[in-house]
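Below you'll find only one chain, the form predicted on its own, shown as structure tokens.
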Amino acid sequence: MRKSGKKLASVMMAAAMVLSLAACSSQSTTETTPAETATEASKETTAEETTEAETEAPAEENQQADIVVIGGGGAGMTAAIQAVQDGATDVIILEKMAATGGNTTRSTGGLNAAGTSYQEDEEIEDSVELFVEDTMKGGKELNDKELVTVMAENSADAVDWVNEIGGDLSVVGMFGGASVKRIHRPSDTSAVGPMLVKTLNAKVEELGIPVLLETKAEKILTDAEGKVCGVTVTDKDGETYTIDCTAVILATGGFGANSDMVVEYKPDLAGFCTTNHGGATGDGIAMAKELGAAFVDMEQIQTHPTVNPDTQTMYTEGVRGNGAILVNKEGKRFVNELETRDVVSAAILEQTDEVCYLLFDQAVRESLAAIESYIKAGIVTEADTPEELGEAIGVDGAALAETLKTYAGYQAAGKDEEFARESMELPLDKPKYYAALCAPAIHHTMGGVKINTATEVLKEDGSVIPGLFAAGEVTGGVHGGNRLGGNAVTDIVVFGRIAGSSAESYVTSNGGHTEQEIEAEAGSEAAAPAVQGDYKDGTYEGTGKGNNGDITVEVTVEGGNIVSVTLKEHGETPGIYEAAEKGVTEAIITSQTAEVDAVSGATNTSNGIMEAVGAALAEAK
């Protein structure tokens, strides 16, 4: 991306945008343009002054790139990496949050793929056709079969690609809705999201792809022929400017954290909590709508069945896939635990208080590293016997013991007489025993912009919006009426790669690359006190309760001021805690108090840091 001075006087910025929009304007002449917004912000500028500025300010004052990727989650980073691997020389990622990752960071399961070497090693018989069949069935046949087929056909390559860029997808497991073991996970059986985000971030850095954090895309601009030609953005300082470009890849994620939009499309989800990060607010939907994009399946919103109703922590389906069962407050099973998410969610809502317990034993715990984070977070109850566990959670212990005994009999016989569960690898009879409270929560928005197999965004008449591509949860059609666990990661990697390749091909066919060097934005300045503190100089430690257990910080005070806050020990989730670490610690240093605002999407971590800093400062007063 070519850098230019953004700190222009408001009149010069307005003038530059006016010139830019003369050639690169939105399709609607009735809407307020960025030029009008900038001009309004400079009301003291007279008409004569503005005319003179328009004459003098060159259009090239705008920043420039070949491809602008809107969204720094899994799909966006994948697309940017693939575009550069295909030869793109000027790609930039815009991310409105303080850290990359988006909902991908919260993904706990894995990546579904058929025909991989890892399946072959375990003699698992799978095929593209079976993958497509399972996905269509799980999606209630509402899926776009052409898109599903492309996803399945490219799924094995997706596993290889992730591993080639430094990732780890080498363990194959069973997940709900799949006919065979198909989900690929890290070798340590930990959550897939943090691993993938860490891998993608490292590759983005290696390739020198600029990532502008806390920079929000406001509007996608098109020229007189309807071709994409730029993006209007607002940075963290509230400054609005334009990036001229040839192609845009929309990878803004879904709208699961926008309760108003959720209720607009599915009123019966009013009041539901969400597993989504705070940035999943449907920005891409709004921008695409302004360009006349078509949408599909917007009312198809998935709930995840196993979410802690107090902390909104999502228990990966791998817990059930590895053997756990679900019991109600009466201590009884009520559903095939490996049914699709919509079926299991609906079954839970029919139980007492619309909740249930995820029940497993020591063998299941030892089979899945992801469980350790739930235990460390204090949201799992444990006991030596089923009877003691029942007493601890307020469930009839005798009923719980009988349920486990019956299930062990089904497992031994190889047939679930009650709910026809097929995968029962463990008898659940190894102490200790564990229970985790669950309730459904809004998880994935299956609907979004309509794309073709090249990820080009389509209009209602089927024509493409030239230069606009989309991938990930912002799109619709792949998952139909219900997304299978493991298919979201496949979706973002497969279609993210296609979007990157398609955008690069489009740029090559429409004028080629700019001659500008990609230049990463300079790092932000260190936070500095805005007020004088009143603390004793020294170094202090404190501990607070985070999302996944204790957080220990080290606070340094010099000249009476807090000058640094460092996280020393913690178990917070990679890809999520960084935003809180940066935002909260900077706010504490600036305001000289531990009582600051939490970072959206990382509330528990934010509160843990504040509590830890408060404890440290108690010694510094």
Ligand code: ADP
Contents of the next structure:
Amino acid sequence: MRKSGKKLASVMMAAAMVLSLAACSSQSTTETTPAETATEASKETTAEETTEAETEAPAEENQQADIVVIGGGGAGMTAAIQAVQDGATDVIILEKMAATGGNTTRSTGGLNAAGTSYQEDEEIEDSVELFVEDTMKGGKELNDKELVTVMAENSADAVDWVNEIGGDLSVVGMFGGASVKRIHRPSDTSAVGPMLVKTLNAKVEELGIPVLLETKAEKILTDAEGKVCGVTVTDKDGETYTIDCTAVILATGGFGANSDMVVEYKPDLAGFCTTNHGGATGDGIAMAKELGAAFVDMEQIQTHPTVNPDTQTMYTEGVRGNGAILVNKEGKRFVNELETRDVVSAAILEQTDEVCYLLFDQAVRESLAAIESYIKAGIVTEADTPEELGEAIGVDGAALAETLKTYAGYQAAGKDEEFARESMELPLDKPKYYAALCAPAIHHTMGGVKINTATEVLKEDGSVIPGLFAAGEVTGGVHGGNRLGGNAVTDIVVFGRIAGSSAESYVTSNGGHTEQEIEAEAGSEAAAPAVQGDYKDGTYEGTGKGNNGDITVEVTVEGGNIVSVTLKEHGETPGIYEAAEKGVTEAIITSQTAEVDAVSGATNTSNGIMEAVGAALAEAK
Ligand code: ADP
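Given the form predicted on its own, corresponding form predicted together with ligand ADP:
Next comes the full complex, this chain leading.
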């Protein structure tokens, strides 16, 4: 990203900004409209008016990017990475919270994929058609079949992509609503979300994609033709400014933490707890609405059946998938535990106090690492016998023992006489025994902005909003009336990747990458010293350690001042070093010292340049 404002003002840069702003005359009204900002910028840089103070602290200049990704969750980070992998050079991620990850971090299950090498290794027969069929059935046939087909077709590639960028999805398991073992999880059977977010964060860092934390997108701006041309944001200091761009990828997630919005679309969920993180407030829905986007299935809000009502901890479906059953306060089973989330949630709400217990034995505990975190959190009761467990949780122990005995019989016979559960992995007869109280809570908002298979955001009339792409929970159509466990992660990786590629293609065919063009116009020599330097005139070379090895720079000193810093040799990643080169070299020239702030998202490269300049200046003292 090119940071143009604050410390780095230059007449040429400002002129370039004004040119670019003129092309983006927003139709929208914002606190600081681009038109106003352009006027400010041009005022500020009138040659005779430019003072030293203004050079140090000019205000109101827009930042620039080719692609702005709104939301640093699974879909947003995936999209940003894919865009850069496709050749994008100027992508930034905006994240309103203090850390990336969003709801993706809380994802416990895994990634559903059909036709993977991992399934093949286990001789699991699956197909794109079967995956589509299961997803449509789970979604009550409300899903957009075209989107579901694209998701299924690209699902095996999604597993490979995650693994290629350093992730670990290599164990295949059974999950609710799937006909075969299809959910891909980390090899240590831990929750998928933390692994995925860690992997994406590392890749974003490696590629040097700037992530602006605690920076909230407020509004997406469009030009007179209705093309996306910028985003208005508010940063952590409460400052509002505009980022000009060619494309926006909306990846703001759902609205499961916005109880007003939930109740607006589904009044019977009033008072429900939520599994969502605090940032899932539907901002993307509101921003897209202002641009005339169409929405689908907004009333389709999923509850997750097994959430601790006190701590809101969600027990992954994997616990049931690996063998656990559900019992009510009378100690009896009441549903096929592997039914879809809507069916299981509805069944729980019919039980005494609208709660139930997740019941399992030592063998299930040992099969799933995620269970250890629930035990550690103190939300699981344990006992040596079913009778003692019943006593500990206030349920008739004899009834509990009878239920387990009957279930073990079904498991041995391979037939669940009562609820037709098909997959019964274990007999649940190995002490200790465990019970965890649970109830349904708001989990996933299946509705959202309408997209086509290229992730372009559509209007009611079917036309696209040029330059606007969306992926992940902010979109609607993929999951229909009920999302299958494991399909959210497939959704964010498959459509996040498509959004990244589509946005990059759009940028290429709509004026190309502005970074290099304006770089060429502005150049680091555009920066002017704000203080007098104290160096010997001459040209010096120095080397420092960057992200991908040594960085060699050439520093020119004239009249005692550093007047230019040129990167001679480096192995830094294209599309990343430019941001560091521009930001750091200009700051060095302005402040006449090698010790300046690193450019966010390109820290290693920035530090390498500073080290190299420091080494060069050692000879100039
Ligand atoms: P998905 O699974 O679709 O990626 P997540 O919930 O994992 O959804 O991620 C969405 C991210 O978007 C969250 O980290 C959330 O804080 C962020 N977000 C939501 N609204 C905004 C906004 N207005 N500006 C910047 N980030 C936002």
